[in-house]
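Shown here is one chain on its own, the form predicted alone, set out as C-alpha cells.
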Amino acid sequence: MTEQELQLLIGLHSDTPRQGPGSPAETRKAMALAGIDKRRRIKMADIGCGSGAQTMDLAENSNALITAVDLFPGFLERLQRNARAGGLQDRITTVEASMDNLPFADEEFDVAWSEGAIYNMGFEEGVKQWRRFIKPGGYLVASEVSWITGARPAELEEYWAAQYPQIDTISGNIRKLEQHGYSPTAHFILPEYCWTEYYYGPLQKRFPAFLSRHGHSDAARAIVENEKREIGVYEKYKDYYSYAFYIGRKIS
C-alpha cells in the first residue's frame, strides 16, 4: 500500500464509531468474563485503540486507569476529545506508538486489550510479545477475525490467503494462546449486528462524502471499491468467519 493509499484510508476511517467489527455489549460481556468491574483499580493498556470506542466503554464501565495506544494521532486526538467531553480524561492516557514497539515496563498491566487491531501483528506474535507486559496472573483480551468452520469455500480461501493469511480457527487460536504462557478461560465470536450496525453500515454512509472531497479521484474511487468488496465478501460468506473474543490468563 502506498504512502497515499494509507492516508486515504486512515481518512475514511478516521470518522467512523469504530474500526473493525464490536459493540458496546460485547465489550461489556468481554470484560464480565476477565473479571473486569468498577470495584478495583486495575492498569489496562488498550493497543491499537484507534479512535476509541471500546475504549470509552471500558472506561464508562471499569475503575481502571487505561493506556490507549495507537500509531496515529488523528485517532488518538478524536478519543481525547471524546475523554474531556465524558469527564474521563483523568483515566485514559493516551499514547503514541506501534503495537509492536511498546513503551511499557514489564508486568505493568493487569490487563491488556484489543479489539480488532492484533492482526496488525498477526494474533500468534502479538499474544507473544504483549505477554511480558501482563502481570502474573493478569488477562490478555483480544478479539480476532476468526475461521468459525472447519472448511469453506475456495474463492473464501483465496480472498482471505490475500489479505490475511495468518487467519486461523478458533481452536487453533486457543492453541496459541496455550503455547505462549495464557491459561484460555473463554471465548465467544461476534455476532451479526457488530459488523452490519457498528461497523460496515456507518462506514457505507460515508462513502459519498469521502469521494466528494477527494474529487472522486481514481485513488479514492479504488478504496472504496475495495470495502465495497470486503463487505460483499462478509454478506456471502459470513457462515464461515467472523471476530471472535478471546481472552486468556498469563500463568506463571
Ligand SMILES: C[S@@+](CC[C@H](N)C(=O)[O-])C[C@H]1O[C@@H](n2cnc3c(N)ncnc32)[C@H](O)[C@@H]1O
Given for the second form:
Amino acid sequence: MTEQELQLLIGLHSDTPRQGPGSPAETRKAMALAGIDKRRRIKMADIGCGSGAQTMDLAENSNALITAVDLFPGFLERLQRNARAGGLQDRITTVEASMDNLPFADEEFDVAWSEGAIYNMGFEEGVKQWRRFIKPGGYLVASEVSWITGARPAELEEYWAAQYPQIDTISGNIRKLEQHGYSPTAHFILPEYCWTEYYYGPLQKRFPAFLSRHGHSDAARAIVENEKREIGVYEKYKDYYSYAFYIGRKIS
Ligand SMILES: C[S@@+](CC[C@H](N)C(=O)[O-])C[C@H]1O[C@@H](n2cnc3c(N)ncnc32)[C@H](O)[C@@H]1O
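Switch from the form predicted alone to the form predicted in complex with the named molecule and give that structure.
Below is the entire complex, every chain and molecule, led by the chain shown above.
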C-alpha cells in the first residue's frame, strides 16, 4: 500500500466509532472470562487500540490503569479527547508505538488486550512476543479473524490467502496459545451484529462524504471499492469466518 492510499484509508476510518468488528457487550463478556475484577487497580495494555472504542469500554467497566497503543497518532488523539470527555483521562494513557516493538517492561501488565489488531504482526507472533509483558497468571485477550468451520469454499480460501494467509481455525489458534506458554481458558465467536451494526454499517454511511471530500479521485474510489468488496465477501461467506476472542492465561 502506498503512503497516499494509507492516508486515505486512515481518513475514511478516522471518525468511525470503531475500526474493526466488535461491540461493548463482547468486550464485557471477554473481561468476565478473563476474571477482571471491577474494583481492582490492575494494569492493562490495549494494543492496536485505534480510536479506542474498546479502551473506553474497558475503562468504564473496571478500575484498571490502561496503556493504549497504536501506530497512528490521529486515532490516539481521538481517544484522548473521548477519555477527557468521559473523565477517564487519569486511567487511560496513550502511547504511539509499533506492536512489534513495544516499550514495555517484563511482567508490566496484568492483562494484554487487543481487539482486531494482532493480525498486523500475525496472531502467533503476537502471542509469542507479548507474553513477556504479562505477569505470571495474567491474561492475554485478543480477537482475531478466524475460520469457524473445518472446510470452506475455494473462492473464499483464495480471498483470504491474498488478504491474510495466517488466518487459522479456532482450534489452530488455541494450539498456538498452548505452544507459547498460555492456558487457553476460553474463546467465543463474535456474532454477526459486531460486523454489521458496529463496523460495516457506520463505515458504509461514510462512503459518499469520503468520495466527495476527495473529488471522487481514482485513489478514493479504489479504497471504497476495496471496502465494498470486503463487505460483499463477508455477506456471502459469513458462515465460514468471523472474529473470535481468545483468552489465554500466562503459565510460568
Ligand atoms: C482493525 S483496527 C482495530 C482498532 C480497534 N482495536 C478497534 O477494534 O476498533 C487495527 C488497528 O491496529 C493499528 N495498527 C496497525 N499496525 C500497527 C502496528 N504495527 N502497531 C500498532 N498498531 C498498529 C491500526 O492503526 C488500527 O488502529
